[in-house]
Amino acid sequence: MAELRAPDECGVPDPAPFMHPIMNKNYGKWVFHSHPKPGVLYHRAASGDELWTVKCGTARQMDLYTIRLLCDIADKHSDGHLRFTARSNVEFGLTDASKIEPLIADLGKHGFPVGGTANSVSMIAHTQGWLHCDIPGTDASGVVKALMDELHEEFIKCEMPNRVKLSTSCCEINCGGQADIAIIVQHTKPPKINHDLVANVCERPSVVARCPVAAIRPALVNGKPSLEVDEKKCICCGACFPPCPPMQINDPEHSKIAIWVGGKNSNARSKPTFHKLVASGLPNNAPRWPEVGAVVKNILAVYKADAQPWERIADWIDRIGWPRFFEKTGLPFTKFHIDDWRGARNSLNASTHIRF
């Protein structure tokens, strides 16, 4: 057996050798930016150096042909440099404004949508789903592809009141993150336990400890050590499934999709906010999830028509109030929208501030 090679624990690479030279030269010395058109940014440094950025969307999970194609485009137009954004868009840096249109034309020719800047609906941050996750209730790449097809016009145009960020998560753990509109699988039934497997597969005390509502307890089933769930207490969160796969939470029929709105991480204007539940019970209807698309598009259309310039979805709802949000979107308000988790009373209205 050949000797194993010890790793070189080199850590995070220095970005300087990878950056476009003009970014290196003016690092920390930028003074102005503007937005000449959708998908294009302009930055100016104190030195007077200028940089144009052209942004395009990707499928995030890309084959080698696509990555090499992006490299060809970067070699041809942006001096062999590019960068990715947190939402898997690609940015090409140009030092010459005359290169913008040829680059956009090339990207268009190869099917890369140019946009995602300023007041657009950006690419959806998402998780792994059926492609690679071990606990997914739905796909993520598929939901995102289907939805971005529907929202394509809003990506390539900048017609929203402010920027709109979306995320998709294939279970309630929500690795996709907080967003203006978040699409998240919601389990609706307690786990189905395969008692034959629990003793062999699961470390029972850690599964018991994982439950946020103490609904799981050890039990002897058919003479074997297993676990049982108090189904009245269970909130169907799925937290027991990762450490104990025999507690199957995913369900082809009863794993539904919920929509949450008004999350933002920016501190601009209001403090950062978490997204809030607005719709649930949508079917996990692969491969196009039309019911999810309809709800998202409806919320976006109402926001677009009603919000003031610079209002994010959270700012807009702050101004109009939740009753009007449900009225304007036509979404039903149910008892499930009223929080009953720890600290829930902080979300109840303890004032006479009511809009009529």
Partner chain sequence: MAKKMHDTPNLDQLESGPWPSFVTGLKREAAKKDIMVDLMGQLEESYKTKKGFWKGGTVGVFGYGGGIIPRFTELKDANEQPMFPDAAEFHTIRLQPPAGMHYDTKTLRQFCDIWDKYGSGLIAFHGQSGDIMFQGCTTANVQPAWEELNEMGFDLGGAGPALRTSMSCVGAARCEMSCYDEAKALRTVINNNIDDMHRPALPYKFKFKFSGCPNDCTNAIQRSDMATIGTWRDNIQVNEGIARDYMKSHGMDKLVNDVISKCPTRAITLRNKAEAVTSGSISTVAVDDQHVLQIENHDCVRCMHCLNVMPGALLPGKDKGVTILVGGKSVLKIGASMGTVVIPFMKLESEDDFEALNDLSRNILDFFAENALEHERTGEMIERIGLVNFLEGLDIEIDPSMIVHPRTNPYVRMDDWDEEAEKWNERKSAA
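Switch from the form predicted together with the partner chain to the form predicted alone and give that structure.
If you are looking for partners or other molecules, they are not here, because only the chain is given.
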């Protein structure tokens, strides 16, 4: 019997073996870059070497045959060089500018849109949804596919005031991250507990410790060890469900979709910002989520028409103010938009970046 290979605990892998040779050769030595057209980037190094990058979008979840097709296109046009980005775009590296247009034509023939660069709507970053995640309240991957079908023109064109990054998250723990527009599932009822299963499935101290607002405590129900929820404290975040599936929080009626805007990680022109809630209670209406798509497209249309050049969504809202944002977008402002949770100060003071 062959000896099992020990796991290689090396941390983040070295990117150099996977880079285009021109990237490797000139790493940190680029002197000029430009954006010739949507989906195409150009870099020139101090050595005089040139590299063009062509970016295309995908359906995010890809089968083996699609990946093989992309590799065949790379073999034909870019000497086999391609890479996948964090947002599941595909970037082809070329050293011959004459191959750019044939590559774009070939990608278009097979249904891969070229774009997502500069001041466009980039591909949506998202969590795994129903296909891979064990705790989803919605299908983040499906929301991405449905929404990007609607935003195709904004992906292949550079007509936005600045880049627009979107994210979707299939749970309120939100590994979707900060974004100009974020689509996040919203549980509106505390979990329903199957007390017959808790003792056999859950490590109760871990579940109690997992709750961010101390709303869960051990209990004895029908003579069996179980858990109980203080519904006055519960914020319906769903953090208890991963370590204890009998605490079922997903609900076809009460799990909704919320939309947040104005988040960004960039330090360019303004500081990083947290996104803020602007729409809640939207139906979790698979497989196309039309209500979510309508709200996102409305926000983008107003932003595109009203923002000044180079303003990200957060910068635009800072300039016009939140009252004008709700007025221009026609979104209703309700009591749920007011952050009045009394424990927020303690939570924020736990951060190394925010103190008050």
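Residue numbers count along the first chain shown, from 1. This structure is a prediction, so every number in the text was calculated from the model and none was measured. In this text, the rigid core denotes the largest set of C-alpha atoms whose superposition between the two forms falls within 1.5 Å.
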property	result
After superposing on the core, C-alpha shift for Ala16 between the two forms in angstrom	3.1
